[in-house]
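So this first bit is one chain, no partners, the form predicted on its own, shown in structure tokens.
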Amino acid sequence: MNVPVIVSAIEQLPRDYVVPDELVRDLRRADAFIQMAVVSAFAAVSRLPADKLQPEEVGVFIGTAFGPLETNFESLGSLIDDGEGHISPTLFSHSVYNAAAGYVARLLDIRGPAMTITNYGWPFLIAMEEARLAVASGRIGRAVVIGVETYSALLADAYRRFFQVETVPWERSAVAWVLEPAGAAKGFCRLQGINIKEFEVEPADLLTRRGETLTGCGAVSELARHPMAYVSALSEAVMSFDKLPQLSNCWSIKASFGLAEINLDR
């Protein structure tokens, strides 16, 4: 079984996002990484019409370069300062990279596969392809794919030192896509597949993403130097896919650390 897969919903979380009233209580202790993943997923799924999918037919896939790094540092700091047996159980559990996927699954009643992909290159695209394969094979009837980054003071300091600059072009952000079988729902476009080649580079290239460009429909755009720039740019392109000239259905992202090809179709 190999069915076509469509992108049925996209949600880019605004900078001034507000946690919905129905999620406030459950997210009161969550860090920013978890909050943003849950709120973006909730908003994307809320755009879909009512259906009869069972919780077991839905999966959640998260892609992140740095994960809840600041929470990791806080957890380790508590362990060092307070000693074993005194670290906050909540803080420790939230430092686990898959905690956000667990929150999304619990609060959105998702009982299918739940995974978090970590990769310094294009983690969102890797998570997207895993989700597409799961939907195309009939394993699940819907996939919620989330890209989220909150960064940390340590990363910002490394960036400043490398470039000898005062400001860092990073902002916390989250994007959620929903993938479903074609015919089961309406969508922006079909996702035919994603191919990624990775090259060995210096760590600084992955931190600064120097020279990363997005190419599609005859246009080439240099992306901002942060790990969510390609996710936002691709999301905006797909949301306006029906208005773009059909010059090319293959979008590509090039950087010193690799090449990614995203094959879309109307």
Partner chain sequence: MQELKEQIKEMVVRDLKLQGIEPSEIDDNAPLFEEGLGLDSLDAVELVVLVQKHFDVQIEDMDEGQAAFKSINTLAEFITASRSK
The other form holds:
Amino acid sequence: MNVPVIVSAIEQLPRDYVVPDELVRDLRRADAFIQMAVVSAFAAVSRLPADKLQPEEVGVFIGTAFGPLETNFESLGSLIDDGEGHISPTLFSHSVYNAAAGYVARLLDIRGPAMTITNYGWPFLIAMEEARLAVASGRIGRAVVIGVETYSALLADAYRRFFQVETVPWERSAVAWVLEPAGAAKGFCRLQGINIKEFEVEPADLLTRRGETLTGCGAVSELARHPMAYVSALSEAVMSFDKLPQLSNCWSIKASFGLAEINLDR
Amino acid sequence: MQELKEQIKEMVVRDLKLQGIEPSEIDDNAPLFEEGLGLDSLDAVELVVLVQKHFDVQIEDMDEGQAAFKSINTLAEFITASRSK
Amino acid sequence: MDGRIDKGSPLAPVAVTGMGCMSGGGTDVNSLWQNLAQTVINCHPVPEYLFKTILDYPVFAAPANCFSESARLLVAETAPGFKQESVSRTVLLTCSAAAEALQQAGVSADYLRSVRVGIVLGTTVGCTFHNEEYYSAWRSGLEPDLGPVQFYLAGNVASAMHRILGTSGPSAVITNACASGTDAIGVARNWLASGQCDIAIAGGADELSRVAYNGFVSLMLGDKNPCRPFNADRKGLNLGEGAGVVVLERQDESATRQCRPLGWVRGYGSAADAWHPTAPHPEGRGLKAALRQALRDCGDVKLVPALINAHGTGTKANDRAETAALAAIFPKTAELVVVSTKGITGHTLGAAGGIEAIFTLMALRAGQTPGTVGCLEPDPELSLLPVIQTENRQLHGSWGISQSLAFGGGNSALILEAAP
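Mind sharing the form predicted in complex with the partner chain? What's above is the form predicted on its own.
Starting with the chain above, the whole complex follows.
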């Protein structure tokens, strides 16, 4: 089976997002990473019309470069301050990289695959392709794909020292896309496939993302130097897809660390 | 004892990040788990660490924990008894 | 298998052509298998070469030098000048397992460079930043040397393997906690079947870390004695470390190489419990869904597996939920052959799925399985009777299941077939 897959909803979490009342209690222990993943997914799915999908027919796929790194450090701090045997079990369990996927699954009652992919390059695209394959093969009827970064103070400080700069171009953000089979839903565009090649680079290049560009519709645009820039740029492009001149359906992202091609169609 | 109970309630609300409830609103006898305050198994192991940290009392395993964590009253009694050992 | 209704998996067959392991349970696949067969339990206090601790929960540690001779030989060819200290222990464990697997597959470094290599590895600890010295110094306002940050950025285990092997192609690190290794093999299978790569290196790797060690102690999931999966008096798990890696190749007209299969990945399923941050659903809801998915995927929903390598960590909740799910999915529960191999490896977190897929294929190929090390008096409250330590069970059939359950409620299952 090879079902055409469409992008049926996109949510770019606003900077001043509010946690919906019905989620507040369930997110009491959640860190920003989990909270933003959950709220963006919740908002994206809320945009869809009512459906008859079973919980098992929906999957969640998260791509992140730095994961819940701040909570990772908090649990390290808890170990150092509170001593051995007294690390906070809540902090530790929430520092595990799939904690957010677990929360999204639980709070949106998603009982299909729950996958977290951690890569410095384009984790959102890797997660997206895995999600697309799952929908295209008929294994699931809907995939919620989330890109989320919350960074960490330690890493931001390292960035400043690496590059002798005052400000770090990072801001916490989350984006959620919904993929569905073309027949079942309306959407922005079809997602035909994603191909990614990685090149070997100096570790510092993964922090700066120097020279990362998005090419599509005959135009090349330089991306802001943070690991969610390509996610935002691609989201904008897809949301206005029907207004763009139909020059080429192949979009590509280039950076010192690799090349990604995203094939879209009307 | 009353002071200890208040300390426990404050710890529970603050460190387990309970929403929409003040320490003073917790009933001394109300169950902490499930239908009571709605705590779960992760809160239970967190409580073990918290009780050790704030009251210097060790809870060896969850059998002991389950008995101690029934309510604010049982936890206060457990801490008092352990301290006088 | 007579009577099989083969609906035909929509995916091209994906063969397992090599297997490799480096772990506390054995430093290669053969020693791992022998240690299981002879009940050699390498469970000891945390060795000083890993980290110092005052806690007395034993672990299954890999040797101090976990970079094998075959890894050294391979890397000398693919990455001359490679320095072991430039990568994490998790990457070194992976190198050793990958070198063994590639050698068994008969894949040369030259061949690897001529094709698209997919590298998919699961890890839990391997993607975190756990340099305590750097963190402490930074926290107290100092400006420590940035080496550890560079080390962290260079440490994505899948990218690191591409770099070390000099290969190109897609890569992904799967961070699905304790199910990561199983999911990594499933994802690699999908990539091969859909043509994203020509050959794949897949599995999982995790080194022991002081944070995870303490985390499991705080969660009250550890046992101060060697773990006893499925046993009536089981107390919890022991952590372990290691890597388990398989080489996967497409086996149809599109394959770039004639390969000698050791077996095949026939099905993969993954599903969330949607239940609790750390505890499994009591009836194994997500595991049941993952198993159903894997059975549909393999084209035979009525499959009765000859062997099930369970997650079987030895915690009360895991073993109960897991056996409940198996009993619900397979109606002839009494016929099921269920083992846990955690008594030989400990719980290697992200590596577990990789190592256990190898155990599963080894047993299916041997036509027999040693019992569950640590299980002498099975818990009568479990929904099925696992194979106990003193038993050696003959297997009837060549199809088996390796399954994993994770924090966050992730569950995944692989259906594997052994080649004759």
